[in-house]
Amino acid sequence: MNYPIWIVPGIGGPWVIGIIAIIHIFLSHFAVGGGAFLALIEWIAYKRNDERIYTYVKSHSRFFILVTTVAGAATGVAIWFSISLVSPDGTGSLIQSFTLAWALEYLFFVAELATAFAYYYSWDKISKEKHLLLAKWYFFMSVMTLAVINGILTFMLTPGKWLDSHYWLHGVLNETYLPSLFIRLFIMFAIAGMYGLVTATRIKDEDLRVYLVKFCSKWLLPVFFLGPIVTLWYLSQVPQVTLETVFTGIQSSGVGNFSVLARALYLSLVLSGTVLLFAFFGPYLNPKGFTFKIALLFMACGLATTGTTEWMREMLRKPYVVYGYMYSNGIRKSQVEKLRQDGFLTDAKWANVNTDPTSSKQCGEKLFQYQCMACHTVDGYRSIKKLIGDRDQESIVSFLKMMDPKNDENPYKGIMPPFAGNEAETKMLAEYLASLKPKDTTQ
């Protein structure tokens, strides 16, 4: 509430976060799965005393370092910038609630980076046994980084006991912590295999290339055979209200989140099936014919699958940024009743900057920016114009009053947060929204 608003026309602020996050996830997951990949393939080279495999591992490690420590770190910083601009209240709450967890994550991350650099720059400078030990240590540090981050990510959907205790460890070790950790590890192994295919297809030695291409394809097996089981475990821990919203939701498709989630669910299943068939009929059954260009196409398919699945996971907690605690617009659930009595604009200091308090339409625009733009744009992604349709100001007032979580007839219950403002502000917002309706030019 007490932060300046960041307006992103067309796609909206959340999609800025989404685009950066999808790329970062695909890179950062490689940082963990790729660590396991390096440790295992180097162990194979050590056991076989195969210099050809050692040459490949050394080349792959350079690719690994560039992707994870340069591109991965850059997109990670970009995420922090974007979330602090789009959702400053949510970001601030996570930092304040998990200060110790973030400190632990930082220590593990620094150790992970130091080990990664030591691993790459110590090639041919230390014994093979010690170099293999560095690979194992890197994988351990990367998993520990994941263990902390996973707790904070899952907390946002299932805060559990934290809602009552506000004890950080209750928030980290929440109901979906373990199933989510296993799912992410399986996905990370699959992504490591995809990245491995990119470098393996560049090998000139045909016998080695065929062996490594088939080896890389096997890294996708855990996510497809064990992933569905762990996913069912994960879904059993998700709030039942959320699942009902996803699978029943709003019956009027084309307007609400249900239709979007349904399409995303189907797309995720189709893409996952495509990746499975791609991996089986491509690098596994036909490693000789699997080329570098096909490997890049395979990675693009993996990126699309990862992005769709992550987007669905984010949507599960709507209309909250922290489920049951803070709505996606940064308003805490406990604040709503007070704001309905006292008004929103009286407390939102930045909303009154450069605003004429006598202009109800201008105040209504500020109310829209602070309470609706966390999910909607004016006429872009989730256009508020389309949602409002042909409603007049009076109908919009009724619409805003209808969006009460206590109202069982509210079709947007569990999807859109309630409007947190008094009677006068409800009319201000309605006046602004009504002004967005295209003027009738036929008369």
Given for the second form:
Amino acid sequence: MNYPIWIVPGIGGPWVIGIIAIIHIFLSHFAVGGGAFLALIEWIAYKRNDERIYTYVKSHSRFFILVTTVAGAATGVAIWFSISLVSPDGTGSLIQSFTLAWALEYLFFVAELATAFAYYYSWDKISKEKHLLLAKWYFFMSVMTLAVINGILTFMLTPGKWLDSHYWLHGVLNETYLPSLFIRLFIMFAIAGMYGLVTATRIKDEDLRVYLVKFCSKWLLPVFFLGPIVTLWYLSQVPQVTLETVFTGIQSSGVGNFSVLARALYLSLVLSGTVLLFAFFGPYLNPKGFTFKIALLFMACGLATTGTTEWMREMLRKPYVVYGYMYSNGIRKSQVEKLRQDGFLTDAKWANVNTDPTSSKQCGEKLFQYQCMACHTVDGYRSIKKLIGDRDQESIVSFLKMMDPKNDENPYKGIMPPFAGNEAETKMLAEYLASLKPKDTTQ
Amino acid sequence: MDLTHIIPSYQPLPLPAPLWLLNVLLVLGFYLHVLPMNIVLGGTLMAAAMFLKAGPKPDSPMYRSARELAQTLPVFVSFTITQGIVPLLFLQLLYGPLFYTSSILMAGCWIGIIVLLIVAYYGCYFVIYKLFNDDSQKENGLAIAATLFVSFCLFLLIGFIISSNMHLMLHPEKWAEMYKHSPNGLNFFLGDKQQIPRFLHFFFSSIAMTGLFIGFLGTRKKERDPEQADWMIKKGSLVYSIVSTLQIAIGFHFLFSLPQEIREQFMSGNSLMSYVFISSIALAVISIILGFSASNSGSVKFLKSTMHTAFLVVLTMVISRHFLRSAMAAPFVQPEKLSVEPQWDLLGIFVLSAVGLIVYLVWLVKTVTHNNPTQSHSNS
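Can you switch from the form predicted alone and show the form predicted in complex with its partner chain instead?
Let us now look at the entire complex, which starts with that chain.
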């Protein structure tokens, strides 16, 4: 209600964040995992004193610099831009609580970048021992950026004791901090292996190629053997209600018996399995036949897996931006009671701009934009027109009444925020939603 | 016109540190962003122009300087982005209600910055990895100039979008109309008469600073290649001084485009804001004189003094800019009214890490330059 709503037709604002985030995660995880990869493989080259491996590391490091310092960094900024456009209140809360943590992450990020450039530009200019040392420092700095940002990311799902204390350390070192850190590290190694395959398959020398392709495929092992265990640990730390939603599913969602969350989870598992089989039968068992094109395909598979996994993580947090504190639509949990009594539009700032207060349909539309568009669009992604279906105004009113914070039977409480408006506003929203149906079926 | 109904409220959370400290970090962060940004913007343009002007003469001092300048660009782009994080963070913290709103109104362009950035950045790398050749006789100077020029145009556009947003956030009276025009974020703001002089002021500053940077690159080869060094120092500082002289005119034009009360505050001579502003002009004049001396003598010492003075000019200008924003934003938001609950422990960690970072960077520079006799140690 505070800010104007940025209306993105079709995909909706959240997917703008989603698309950018998926690309960024794939690139930035490479920045961290790739650091370990470079350090280890340079160490092998050093131990064996093998110039061929050195040549490979050199060319891989150029690729690494080009991907991480340009696209990786730029998409990181893009995430910031997009979250502040789509959910300014949420972004504002995060920034106001963790300004200094972010500033700390920035310091490590500067160190990371400076080391990356120092590493890349000092090939053949400094001793091999020193160069290897730079690789290790790079890895350390990149893990530190992860260690900080992971605190803020996990905070959103499990703010834990912060909710009462508002103390930053409670927010950062929350219940899912550690399991999430481990999962991310494993995924980072896997992604580093995938990128490694892309450059390794281009090597002409067959012996070396086979050796490196096999080497790269092993980077996927941790995520497959330890990943499931850590994932269970992670899920066990997640607030109860979301776990219920995973396993019971929402019978009435009208789209099938699975909850959205369960669908995301299964998709993520299926894709991970595919990647595993792909890795096992491809580069691991048959490194000779693994070509550059297959490596690219494999990478696309990895991207899809990352995408769904991150999507699932986002779904887990629904209907909140900061669990138990602020809903996806920027309304704080503590505000809901008051808004239900006094009305949402009474005190709203931007929701009233350019709105005619006497037109109930216009007010209804604003209510929709401010309370529902954080997850729905009119007729694109998760289209409200489709989801409303044949309901008329009356049944929409009773649907909205069911979205009451006090109603424990509300099957949507794990995925949709309660409706934060008074009686009159409930009717106005219902009127607007009912009017979206094709003309001949109204009233 | 009462605009309070349209200015979003701050989040009901305290500030994590005293306001003065947050302001210092905002200004300092912006300063460290502007310095590399100047080289990116000025460097792409000047390198393009120099490649074009030098023609197919890879041995000429101009061609060689252009080449050397272009080599450094990616690192500067990278640091411009990284350093941008700091001011963006503190701007959101202190001016979020204004900044988020204006960003949403021009969301299309705002997000578009990223695409422009990636293309422009890869343009710089494309020049180094695809168009440069170990044997510079084989290079196509025209293609290099063209690519750099495209990158320059994109960087310029990015600068213009950011500048436009920084103005729009201070003009809430335009917001409602714009939102009506496009709730999809397809707006652009050009409605402020300070905007063009201010933007030109930034733009010319980047040419001037790039001139100095070329001079600085020259100082590092004084022993190895004195002729080239001399050329770079002389031409670089000449560019700085000529452009900066021009800047004084643009600066005054900008000053006179400001609302009268604010202009008077700058020139009153009895407030911090005014002291800083007046000293920035004095410093600018000194740096111009130093720059002309450097260009006459080719002396490393003069060039370095010009450079250090110019750093101070930029710093005082950046501080003045902050005063300007605080004054313009004052009717709409008052960050000084927010409650403060300092996170001293985290602040302590931050300060220690910052010290650690500096030590680390010094070590890093030493490590990479140590075995390499071709580079000097004077990386200040």
